[in-house]
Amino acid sequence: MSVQIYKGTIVTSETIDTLEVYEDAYLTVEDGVIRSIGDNIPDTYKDLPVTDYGRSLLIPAFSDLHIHAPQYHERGVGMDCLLFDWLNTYTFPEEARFADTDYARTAYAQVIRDLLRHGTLHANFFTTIHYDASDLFFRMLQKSGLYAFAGKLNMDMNSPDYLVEETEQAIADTERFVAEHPGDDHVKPILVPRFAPTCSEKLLKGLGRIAESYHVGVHTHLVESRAEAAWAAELFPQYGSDGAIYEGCGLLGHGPAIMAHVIFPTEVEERILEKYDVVSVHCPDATTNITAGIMPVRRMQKQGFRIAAGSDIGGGHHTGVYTQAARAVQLSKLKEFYEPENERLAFANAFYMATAEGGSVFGKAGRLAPGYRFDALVIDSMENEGKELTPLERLERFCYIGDDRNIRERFVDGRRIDPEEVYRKMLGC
C-alpha cells in the first residue's frame, strides 16, 4: 500500500455552480485514490511524512475533449482564415504530412508533452486517416501517462484527393485499428468521422456497425457552424439533421459521444444530446478564430446538458485548457450581450466544464473528492507581493493570466508526471 499525504489549500468543483474551497487542508491519498480532505490528519496516516505546499493551490487535473493532435504545428496561424479556407490552404496539407511516421513522431512527442506542461491529464484526440501515424500515437499515449481516447480519422469524399480514403478500405483499416488497440485502463480507441460533409452514408454505416460489435463511442464534430450544418442536410436529406445523420449511421449508443461546437442545436440535435448523454464540447478559441458562432453554453447547461470544454488545437491557438475556461466567460459575456436570453457564465460554470464535466468521461476523475482518482495539479500562488487574494481569486487569475510555469506538479494516479521524461520517453516510441 501506498500513502501520501499533501497540505495545501484545495480547490475543486462541487456542484456545476459551486467551487468547494478547503484551506490549510490535509489530502490523504492510498495507492492513488484520495481518501480523505480535511483539517486533519486521520489517525491512520498520522505518523506518515506530509508535504506541505504552503499556499499553492491544489487542484483537479484539467481534461480537454476536443484536440486535433497533428494541427499542434499550426496553432496561431492563418487565423484570419474561415473555415473552410483555413483546412484548405493550412490543415489539410499539414495532415497530409502524418504519411511520414518520423514526422508523425516528433510531432505527437511535442503535442503531448505540451498538454502535460499545461496540466491536461485526462485527452481526446482526432489523428489521421494514416494508419501506421495512428497507431504509432495510440502506442505513444500508452506510454505517457495521460487518460485518452483517440482512434484513426476517417473521410471518404468532400476532401483533398491526398485525403481521401477508399470507402471499403477506410471501414477495413477501422475496424483493424479499433481491433488492434483494445485499449487499456488508460488509453481507449474511439471513432473519429471528421464530420458529416467529409464522410459518406456507406462509411458512417460500416462505423456504425463497428460501434455496435465492438462497443466502442465516436468523436466528432456536430453543428459547428451554420454553413457546416446546411450542407450536412443538403448532403443527407433523408436524414434532414447533422445530428439525425451520426444515429440513423448507427453510431450512437454504443459508448462515450463526444461533439465538437455544437453552436447550432436545433431540436432535434437536442433529443440526440439528451438520448444518448452527448457530451458536447465547447471550444471558444477556436469558434472565435474561424467566425463559426458562440455556444449558447448557459442556457444549454441548464437544460441538463453536458458540456466539457476543448483547446481544439489548432483551430485553437493555445494547449491549456484552463485558458478555455476564461476565455468561456468572456465569450459568453458578449453572447449575452447581443442575445439577452442568453445569460453568462459565472466562473464556476466554466471551471466545471474544464474538470469535472471532462473528467468523468475517464472515471472518477475530475474532481478532489474521496473516492476520485488523484489527478491533481500544484498551482503556485498566483499572488503579487503586498497583496493577498482569497484562494477562488487565485484560482480565477491562474486561468486569465497564468500558464505552465505556475504549475509546480502534476499527478496521475498519484504518481508526478515530469513533461520532459514523457517526452524523452515517446521519441523512442
Contents of the next structure:
Protein chains: 2
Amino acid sequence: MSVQIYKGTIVTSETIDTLEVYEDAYLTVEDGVIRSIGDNIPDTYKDLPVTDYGRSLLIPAFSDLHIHAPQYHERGVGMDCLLFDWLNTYTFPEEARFADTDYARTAYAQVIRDLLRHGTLHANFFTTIHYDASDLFFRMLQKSGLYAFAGKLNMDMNSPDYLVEETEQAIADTERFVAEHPGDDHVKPILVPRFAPTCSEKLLKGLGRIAESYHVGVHTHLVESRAEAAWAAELFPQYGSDGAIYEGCGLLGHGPAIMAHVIFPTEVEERILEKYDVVSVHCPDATTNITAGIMPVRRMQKQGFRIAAGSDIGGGHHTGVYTQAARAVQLSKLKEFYEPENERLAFANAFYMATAEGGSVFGKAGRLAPGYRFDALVIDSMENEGKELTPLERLERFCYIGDDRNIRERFVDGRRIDPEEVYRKMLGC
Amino acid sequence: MSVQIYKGTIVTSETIDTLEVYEDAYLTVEDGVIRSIGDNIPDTYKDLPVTDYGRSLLIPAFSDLHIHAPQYHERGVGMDCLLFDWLNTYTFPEEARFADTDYARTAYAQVIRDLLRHGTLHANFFTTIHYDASDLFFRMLQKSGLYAFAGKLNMDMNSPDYLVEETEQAIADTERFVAEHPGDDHVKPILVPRFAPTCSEKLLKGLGRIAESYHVGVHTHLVESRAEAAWAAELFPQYGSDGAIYEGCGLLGHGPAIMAHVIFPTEVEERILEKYDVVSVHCPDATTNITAGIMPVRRMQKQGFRIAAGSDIGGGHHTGVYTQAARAVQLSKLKEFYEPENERLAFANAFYMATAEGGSVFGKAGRLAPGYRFDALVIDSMENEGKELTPLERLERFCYIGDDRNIRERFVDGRRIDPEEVYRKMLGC
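For comparison with the form predicted alone, produce the structure of the form predicted together with another copy of the chain.
Every chain and every other molecule in the complex is listed next, the one we just looked at coming first.
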C-alpha cells in the first residue's frame, strides 16, 4: 500500500453554499484515496514522513466540463465579432485543419499540457468531425493522466462545405469510434453532436441508437442563445424546443448528459434537466463573448439543478477554469443589476461549480474528504509581502488574480503530474 | 544624440476607430522620441545597429488612469460583497495601515514593480490620507521611471473614525503637499478628494482654492453608481448633482480633470465633461465587482468625450490595463444585450482607451508615431506552435489571454526599464 501525508491549509467545498477550512492540517492518502483530514495523523502512519506545504493551500482539482480542444489555437482572436461571424471566420477554418493529424497532435498536446498547468485535471471535450484526429486525441488523453470524456464531433447540415459529414457515414464512423474506444477508468467516450441546428434528425436518431447500444452519454450545447434556441425550434417543429430534440432522438438517459450554456431554459428544458440528471455547464466568458446573455445560475442552483463550470475554449478565452469561478460571481452581479429578481452568487457557490459539481461526473472527485480520490492542487499562499490573508481570502484571490505560476503541485489519484513531462509524452503519440 | 533602431511588427492606434500596422518595419528613436517608422531606415542612420524583435509586436505603453495604490494588497478579496461592505471590511482597514510608512514602502514598491511588469508606464494614482506615506509614494514614483500623477487623498466626513481628516488640517496638509511636491516632467501632483459623499463643502472649496493657486488638476470618482450619485445629490442639495459639486467648489479648469467610472452621466455631467475637457475612466472589472452597471462607452466616444481605461485596483482585481481593454469589449456586448440601443465596442475602440487616450494625459505618448515619445512595449508573438496569426489578431490575443510573461521589453523616453531593478530602488527610498 502506498501512503502519503501532506500538511497545509486545506480548503474544499462542503456543500453548494459552504466551504470547509482546515488550517495547518494533515491529509493522508492511501493508494490514491484520501483516508483522513485533521489535526492529527492516524496512529498507523505516525512514523511516515510528512510533506509540509507551509502557508500554501491544498484544494481539489478543477473540472472543466466544456472545452473545444481544437479551438485552443484561436483563443482570444475575433472576440469583438458576433457568434456566426466568429464561427465562419475563425472557428470552422481552424477545425478544418484537424484533417491533418500532425497538426492535431501538436495542437492537442498543447491544450492538454496547458490544462494541466492551470490545474484542470478533469475535462469534457469537443473535438472535430475527423475520425483520425479524434482517435489520436482519445489515445493522447489516455496517456495524459487526466480524467476525461471525449468523442468524435458530428455535424451534417448548416455547416461549411469543407467541414461537414455525410449522414450515414457520420453514424457509421461514430459507432466505430465508440466501439473501438471503450475507454478505461480515466477516459471514456461520449457522443458529441455539435448542436441541433447542425445535425439532421436522422443523424441525431442514429446517435440515439448508439447511445442506447453502447451506454454512452452525450455532450452538446443547449439553449446557448435566444437565436440558437429559436433556430433549433424552427428546424425541428416536431419537437418544438432545443432540449426536446435531444430527448426525442433518444440521446438522453444512457450515460451522463452534459449540456453547455443553458441560458434560457423553458419548462420543457427544466423537466429534461431534472429527469435525466443533466449537468448544465456555465461558461461565463464564452457567453459574454458571444453576447448570449447571462445564465440564471443561482436560481437554477436553488431549484436543485446541477451546474458545473466550463472554459468553453475557444468561445471563452481563459484556460484556467478557476478564472471562470471568479467570472461567474462577476456575471451574477451584472445579472442582479439588470434583473434584480436574480440573486448574485457567493464565491462558495461558484467554487463549488468548478470543483465539486464538475468533479462529481468523474467519480469520487471534486472535494477533499475521506473516501474521495486525491485529485488535488497545491496553491501558493497568494499573499503580498507584509499582508496576511485568511484561507478563504487566499482561495478567492487565487481565482481572481492567480495563474498557472501559482499552482505548485498537481495530483491525480494521489500521483504527482508534471505538465511538461506529459507534453513530451503526447508528442510521441 | 542617442539613436536606437528597432525592427518588428508595429501596431498602434491611428484614430479611435482604426489601428495601424507596420509589418517587419523599422522604428528609429532620437533622444527618446520617435523619428521614423517605415520600411526603411533614414539614410543618416544606415550604419547603426538594428535590434530585431522578429515576430514580436512593438506597441505603445499602456496608461492606467485610475489606481488606488494602497489597495494593491487586497485585490481579489471580498469580491462577492457589495461596495459599502467591501469598503468597511477590507478597504478602509487596509488604507489605515498606511499610517505606517514602512508598510507603505513595501506595499507601494510592489504595486509600482507590478505595474511596470504589466506594461503600465503611465499612471494616475489614489493614495491615502496620510501625509508621510503619500510624500514617500511621490518620491518613489520620481525614482521609478513612470509618468504619473499622485497626491494626498482627502476625506473628512462619512468615513470611519480611524480614517478621517479634520477639515482645516486636511486643507493645510494638502496645500503643503502641493507646495512641497511641484513634481517634474514625469511625476506631477494632483488633488484627490475621495468622492463627494466623504468630503465636506468646506474641504472641497479649500481644494478648489489650492487648484487655482497652484494650477493643479483633480482626480476623483464621478457618478460611480446610482446610489453614490443619489447620495451626493442629497448631501449637496445646493449643487444637485455629482459633477456640479466639483465644478461649484472650483476644482475644475486648473489642470487635468480625471474622473473614474462616469456610468450615469446626466446632462449636467455631460456639459461639465465637455467644458473642462474631462477624461472619464472606464474600469470594467471594478464596475462589475461593485455592481454599478455598465458605462455607455461607445455612445460617449461617439459624442466626442474622452474616455481612458483604468484598473481601479483594488475595486478591480487585474493589474494589467490591457486586460481591461478586453473586458471593455466584453462588457459592451453585455450592455448591447440588455440595452440594445448601445452599440458594442470594436477591439480598436478599446485599445485606444488603454493607450492613445490615456497616454494623451502624459504628453506626446500613447501612440507610436513620429514626434511621440518612445514609451513602448515589446510583446511576444502570442502564437501557438503551428498556427500563425495576423498582427491585429496577435495584439487582440495579448489583451485577452496575455500576461506579464509576454512582455519582453518596456521603454520610457526610449530607455529600457527593468521592473526588478526599479523595485530594489524603491525599497531604498
